[in-house]
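First, one chain by itself: the form predicted on its own, in structure tokens.
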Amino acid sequence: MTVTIKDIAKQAGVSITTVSRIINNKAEGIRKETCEKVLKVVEELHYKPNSIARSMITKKTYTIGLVIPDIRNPFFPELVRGVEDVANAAQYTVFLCNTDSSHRKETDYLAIMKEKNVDGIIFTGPQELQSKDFYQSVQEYEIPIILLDRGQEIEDFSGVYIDNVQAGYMATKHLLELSHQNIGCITGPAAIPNSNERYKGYLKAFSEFQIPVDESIVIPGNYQMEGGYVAAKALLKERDVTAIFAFNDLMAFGVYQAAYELGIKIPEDLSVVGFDNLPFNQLIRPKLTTIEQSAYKMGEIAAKMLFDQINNEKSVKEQVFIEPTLIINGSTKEHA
């Protein structure tokens, strides 16, 4: 039989209106002993509320929508994770939304999102956002909404992202400083902002060490693994390269099966840096030295911004840098 908010009530001893108001965490003024009272015949009877009740009363979904562009990227599933932990201590549910990087699927996914009427939205790189009229739609939506590890050139919502410029300026100094000027880029995308700064930062090495860069090793990628091991087939076989800087690790662990193929050992003959600091780097050896950006930790913070949004209107916009870490592990080493 299913428990209800008047059987609660009876059991306790107080009145209906008391036993919704400590469910929906608006006891204000009631008495801590009663509050206990109330909760411990909830835990006892297994009070499970009905979530179409408890959204008539307290106008909210208790629902989210997470909108991540690639499951299958490691780097997401941490993030998610970070998402999801805030959430579940709201006692929320989150709506998991894969859009494989199409714009049609964001658009889809976005009136799904209204349709179900959430209290709110987490993007995780949305890389339409960069067009007015889906900047525009977006906007009509009228509930928080936080961008989250790409979209930083969009002033007017809340976000959470790495310095990408630091990072990529990081990265590109290690090798430099470890007398490597022939640094082969594997970059991400054109069209993903997080991209470019970290492009710019690798610029911003090599122009306070003064050395002209050589843009015939710049090599555009696509974040994947198969994406790293083509371009670094094309620039250890046609270019005089003695180091790597893949714009993920994923790239960079195509680096590593490219370099195994033709017979090239790291760190002895090629030096590479990856960007994420994911799990898997604990298998390969050596161990990749890599720009950490805590996707858990990035996952947390926009989840916390979000339910600060959805439980006070007169939360401020704000964005959030996290400042990138180098780890140096076995895959980079003094030039010769």
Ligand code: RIB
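Numbering follows the first chain given and starts at 1. We call the rigid core whatever largest set of C-alpha positions still superposes within 1.5 Å between the two forms. Nothing here was measured: the structure is a model prediction, and the numbers come from that model. First, how it differs from the form predicted together with alpha-D-ribofuranose (RIB).
- After superposing the rigid core, the Cα of Ile16 is displaced by 2 Å or more between these two forms.
- For Val67, the Cα coordinates differ by under 2 angstroms between these two forms after the core has been superposed.
- The Cα position of Ile301 differs by less than 2 Å between these two forms after fitting on the rigid core.
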The other form holds:
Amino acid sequence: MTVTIKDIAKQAGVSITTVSRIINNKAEGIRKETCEKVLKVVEELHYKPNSIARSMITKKTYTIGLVIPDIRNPFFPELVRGVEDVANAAQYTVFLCNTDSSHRKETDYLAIMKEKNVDGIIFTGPQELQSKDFYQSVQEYEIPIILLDRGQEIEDFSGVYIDNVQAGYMATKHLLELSHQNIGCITGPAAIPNSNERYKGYLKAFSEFQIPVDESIVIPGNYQMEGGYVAAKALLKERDVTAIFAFNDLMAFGVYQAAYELGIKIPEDLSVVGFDNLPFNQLIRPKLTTIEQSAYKMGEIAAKMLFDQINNEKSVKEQVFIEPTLIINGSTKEHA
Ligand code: RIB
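Output block for the form predicted together with alpha-D-ribofuranose (RIB), input the form predicted on its own:
So here's everything in the complex, that chain up top.
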């Protein structure tokens, strides 16, 4: 037979309201002995709060939505883990939504999260849902929304990001300092603002070295391995690039594959820089020089920011930027 909050109250000799306040951490003003007695009965009877009944009392479902574009890209599980560890510690459940960066799935999932009465949403910045659409589609939501990794151009919402311009500048400057000038650039999708920010960093580094940029060696990619492979084949076959900066590690792995097929050695014949510092970097040789984003830490900070807003401890809008770091490994060397 299911144990109810009524059974707990009866056995502990207190009111249902008292039990509810104690199990929902709202026990201000209740004697310590009473709390201990109630919690002892909860344990003895193996009581599990009925989530619907609980949410009717606390007006919370103790769930949050986490919307990401591509769970297959190993960058995102690190982000998800940072969020989930904080949510789990707060006794919250995370609904993970994968959008494939599609407009329909982004809007569908936002509607589903509203229907499920989640207490808050962490959204890895809209791609198809550009800022004005996104704002319009969620402005009637009365729950906190935190943007994560993408969406920094949407200043109406708090968010956690890295400084993508600085990161792109650091990666490119590293290659210029190694005397490379024909530095191929494989970007992310143009629809994703953080790719455009990284490109600004690429341009900034060339400008600082007073070297003109050859637009013909800037190739659009798709943040996937296949996109890096196709772009690298074009760069390596038709252009005399001595280095390639790929805007994420998956595309850099595609560069490795293309170079291998063309008999081009890394770093002897070609220097390569990636972005994300994926765990797989420990397995490939030479290990990839890349940008560390601290994805787990970004997820952790975003989740703490969300719970501060859910618990009304903080509502000021803030954008937090994590400093990127350049991780120099064996995939880059001085251009002779
Ligand atoms: O690898 C995928 C890219 O998209 C990462 O660099 C991350 O910033 C995400 O936005």
